[in-house]
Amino acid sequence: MTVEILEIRDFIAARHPFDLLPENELATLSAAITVRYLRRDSVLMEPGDNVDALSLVRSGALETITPEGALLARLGEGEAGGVRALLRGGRAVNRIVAIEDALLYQLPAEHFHRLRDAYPSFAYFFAPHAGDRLRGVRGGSDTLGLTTRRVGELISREPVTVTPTTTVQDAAAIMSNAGISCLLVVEDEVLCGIVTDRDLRSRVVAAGLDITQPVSAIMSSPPLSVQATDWLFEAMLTLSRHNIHHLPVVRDGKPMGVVTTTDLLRTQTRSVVFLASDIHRRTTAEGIRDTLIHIPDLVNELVEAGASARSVGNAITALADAATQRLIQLAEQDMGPAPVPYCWIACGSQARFEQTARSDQDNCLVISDDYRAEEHGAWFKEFTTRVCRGLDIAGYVLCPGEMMAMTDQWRQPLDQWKRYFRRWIGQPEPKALMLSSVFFDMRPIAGNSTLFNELHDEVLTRAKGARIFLAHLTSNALTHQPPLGFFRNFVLISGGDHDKTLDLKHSGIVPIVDLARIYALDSGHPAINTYERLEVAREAGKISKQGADDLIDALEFLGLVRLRHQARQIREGARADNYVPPSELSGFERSHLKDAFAVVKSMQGAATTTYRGGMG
């Protein structure tokens, strides 16, 4: 290999997507590439020209200009010209001219097309649409299995059932003969109870109960259960929250089997169930903190194992839910039961199941309209303060904006919450729009979920099709812009603690979350998770299939880059954040981040056209 060919090989081997090709291909391409020199103002191609090579910029710079004279792009070192022409049969559409002396490496068209056919990663990179390129790098595996599998998939045998009149002795014999640890109690094909081996020990043997008594005397009724269509992580939450080991699975009201803690553990590479169960055994906020201290390690392991950003978000949020529920239980144990019903509600990223290794707390409390401040106010103030302070000790820092249940304004009766939302939707002022980004993402965590359902139903009814509100919400969403300059170069933070970095959260992820919220509210659909909101909007026709798929892929890729960055910080003993220096990114990541940001920018423009109308 000559010195010149070796230099070409080293150059392309360091550029994405050529860096993904095997060594033999790099050698073949290096020998096939020709060198072309263009002086400043020289033309590489004109509209209508026949293009027979991909032109890689070795040094210098090129500009791509439309036939009408509009500037489309500026190409620098390592970037390619002529891609669009090659993808359109070799006919140039735009004009490309050197704006300074340029040295080009030209790869013959036949090699370009051969590589696209032979290597999917190469084809994805040179796909004509940014979203198509992202489609090839979507976070693939869900090593937890908790967010890609339904509970019904774990059921491998018909349930063993008895009737309420079956004797305890007969039930024990059936369990022994079948080699099982629980029985479902069914009456008229409807699940009415469950009996476990623990029930036999504690409620029969230890209590000296007559074994000729019916199982109705010892069964748990009504039993907790999950639907066959629920995600595995929902079953995991129910098991850990109530410290039980057997969970009946029903379909169309009829029992179809039982899922156990052991079943769930078999689906995982790292047991989130163990951590959640450990949280529910803790008796102090400090104890919960000792369990949650493993979250950074868990994130690191999941990222290393190839988990998707979506599944990591679900797993980490499940632990936040468990911590909140346990602190609520501990507070009620000390203070006694609540004087009137309430519902503790998670907001923001916790509500969306999108937490990461670093999260603060956003929550609120909806109280029954039976609430009387003079009678009940002191109890609820102390209760919410205990829980929020406990979450802070456990690692979920107090919200800087005080959007927490311990804040008087966000601990209110149901009727007051309805008035809040009526005002925010009817009078979308700047502060109302800021609050909307938090409180329109709500999910019940503990207490009486009927209170949440009544509030959420009214909110969705009022927001659906509320054009003025949605227009203002869209304008507010546009305050977060992708950090992409006119020439597709990154616009970095200038000055401060995060100088020369990209804010992946506020410049990339938040804009997608904002758009998905607008689409979901316009659809009147109760979905909270951003991925689900985009899927619902696609089905409802609020966004095109292409647009929804592009945003989903952009969100997944941005989430993965953020998680990898945070995992890297964790390994180095630093605190995880959202600020990524471009020097930390591979050529692959830089290229696809530009695609992700381009998708966001494009979809923000589409949302402006759809929702802002004549607002300007």
The other form holds:
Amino acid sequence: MTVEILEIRDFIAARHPFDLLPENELATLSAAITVRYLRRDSVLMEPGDNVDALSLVRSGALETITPEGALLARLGEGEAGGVRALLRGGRAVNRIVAIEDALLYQLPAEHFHRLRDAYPSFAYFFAPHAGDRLRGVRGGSDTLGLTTRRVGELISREPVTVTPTTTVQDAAAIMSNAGISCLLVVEDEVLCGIVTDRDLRSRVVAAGLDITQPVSAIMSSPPLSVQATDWLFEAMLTLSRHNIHHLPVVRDGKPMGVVTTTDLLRTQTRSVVFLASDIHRRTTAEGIRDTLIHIPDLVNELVEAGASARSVGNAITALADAATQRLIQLAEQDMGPAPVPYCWIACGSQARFEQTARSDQDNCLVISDDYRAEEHGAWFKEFTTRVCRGLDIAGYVLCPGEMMAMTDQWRQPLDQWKRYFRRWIGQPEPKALMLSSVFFDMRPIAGNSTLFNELHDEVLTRAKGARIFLAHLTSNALTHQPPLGFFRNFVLISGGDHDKTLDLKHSGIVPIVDLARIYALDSGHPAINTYERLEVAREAGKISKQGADDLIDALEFLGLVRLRHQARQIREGARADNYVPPSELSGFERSHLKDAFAVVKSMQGAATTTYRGGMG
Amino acid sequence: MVFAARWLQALIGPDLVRWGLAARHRGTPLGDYYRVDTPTIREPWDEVGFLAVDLETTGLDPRADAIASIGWVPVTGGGIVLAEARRHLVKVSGPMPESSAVLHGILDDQAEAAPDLADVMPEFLQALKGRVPVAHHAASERGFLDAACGRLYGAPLVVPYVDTLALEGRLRQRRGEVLTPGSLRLDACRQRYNLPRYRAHDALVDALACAELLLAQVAHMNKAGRMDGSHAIRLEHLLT
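Just the form predicted alone so far, so send over the form predicted in complex with the partner chain.
Below: every chain and molecule of the assembly, starting with the one above.
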């Protein structure tokens, strides 16, 4: 009969991934261990050595070094050495040496392999490919469904339809009988209008209209609609943007139902939808700020509800969009309509649907080429200043780099914008490119989107396959390098230096965003969101399927860790930032962050080969 | 009889004594134990089997006080084999003295329900067969185990001990260090070798702690430049 030594069992049970094992396995495991001591500077294994056990560090520290002499990892208390050797049939790949006197718990190889076979979650942790491990942890199931559910899924009943010639009275009777608040008006199977309770009230009763008139007299036509294949958040945006409650859903051109605000509320997106529609009721920038003040709480709620980083980005960005649109509306109400068409464009993280808090504003204005500075200049200067200052008041502070529509340089006619991009792409200079890269992520927010489309088409056509331009972008993308991993409560940087905190943004998220931009521009695809860019680059064959999937998972994991960190800061009344002290990270988070870094590093290497011909 | 054996041991050396004792006590657990030789002192340390052992007792006097629990763990091939670690409480006649009950966390009724020492010793002697016992301040274990064998089998337990406390004192004196009171206590020794601090103190955890200390001491003897390679250290270097 073996006896359990609690000191050892408890130590192992507290360490990831051993914490995933059931009680009886932990007991078996701790009884199977051989304890060894390694003096500082002595070698645990050399490349080629036979390795028959996993070495868990109980005290002291080990260092893993490649045959070429590069530092690969430092292993402190609770971390395991010899994993790669065991996965390579018991043959050491790297050199492992004690850098402090170390006590090791050695787990025999046969137990290690048996546990990997029996427990997939345990096996995940030791998967030879970092991306495979991240695949398992795509935590943050998107319970909101904003980005995982399509509008079509909300449709539970056939739409009730009438023809345009139906009388108003008959239409009202049909609605009463069916107990519904809106009717779709259809002619030859094509949607041509919508009639709601509100229309009956305001356009019939209040206006004293003859109830024998056809519904075509009171319907909204052509109605706004969404495709059944659109994501829920797109429907949510359309509803809140236009301050309406009913949205027809179309499949293959035919109406298949109606999605209502109530339907969306039922998907638990109450807070986001509520805040978005609240913004549209506000009449001042201060008012909008009072609504947006709830963003930190909202982020906190979403994180606790298990939302994915991607869907949180969508939700929070939707609020920035709503604020911008409302401020534009207010400015136009006050100043009268624009003298010539324009398009308000969001840049950077707002364009990418990747905001997680109110951040600096990045935007610009593309004006129709009918623009005459002496004639229209004053209006647009006043207009953009009002909106940018309004955003500043609402919490989106003025961009320190002045990448804003109120800056003269970034409020230009379409033709001038085309010249800007022609220069950035045709004669790229590294520094100028770094500043302007924010403009390669753009999305129309208000105004005439044809202007945006024309500019964006031109940009995409020019950037596609522009070798020198892409090479410069790649150099910029390499300015932020992920760390190697962690050692105790430090971040271990390539070469062996230590940092006290992990900069989640620059050590992982920004490099992925930068890579995705390069792939998308090289594909000539209009996608802006980083996840989407990676998906289209994968379809276009610009990166391997595995590479794209790895980066998507790494981004999601990094995003989640950042959100959890920020939610914690908000709960503690601190200001949310990107700097995580390693002591705040669980063993689970640490090991998966390390995997995310490995993915980023390897994809940076791949991009260097593709776009810079291998030159770092 | 015990005294005669001691006298013989001094005269003809331990192996002959063990042989004689094996012959005389054939069929008893102690006789079986003696049939297997202990390693010779010239053997490389990592080819020697050790058994780290720790006792919890009701007092300090082996003749008057009793063993309340025993824990052991073997060291084989330079590693501690947890699969063969054991811990036993032993029935103590009469109430546990209050001071030691507090120290070891053994309560009277636990000690009442425990097996007699006579039921535990055979398993211990079986584990010790062919191995060298290791203890921190081995005089205590030596005295109590010897007395127990004398009482149970009418013969002494003749075996060389590795004493990690004495070894530590010797190693540090050799390095010219001044020993301060308490600096040779088990926890203090372990700290110097970067060994973890154990919260619990029962016979098995202390036996394990002692075994780990031995591994650390050997590793650092190599460093001290005694000789190169893992085979450089032999059993004789560990005996004091």
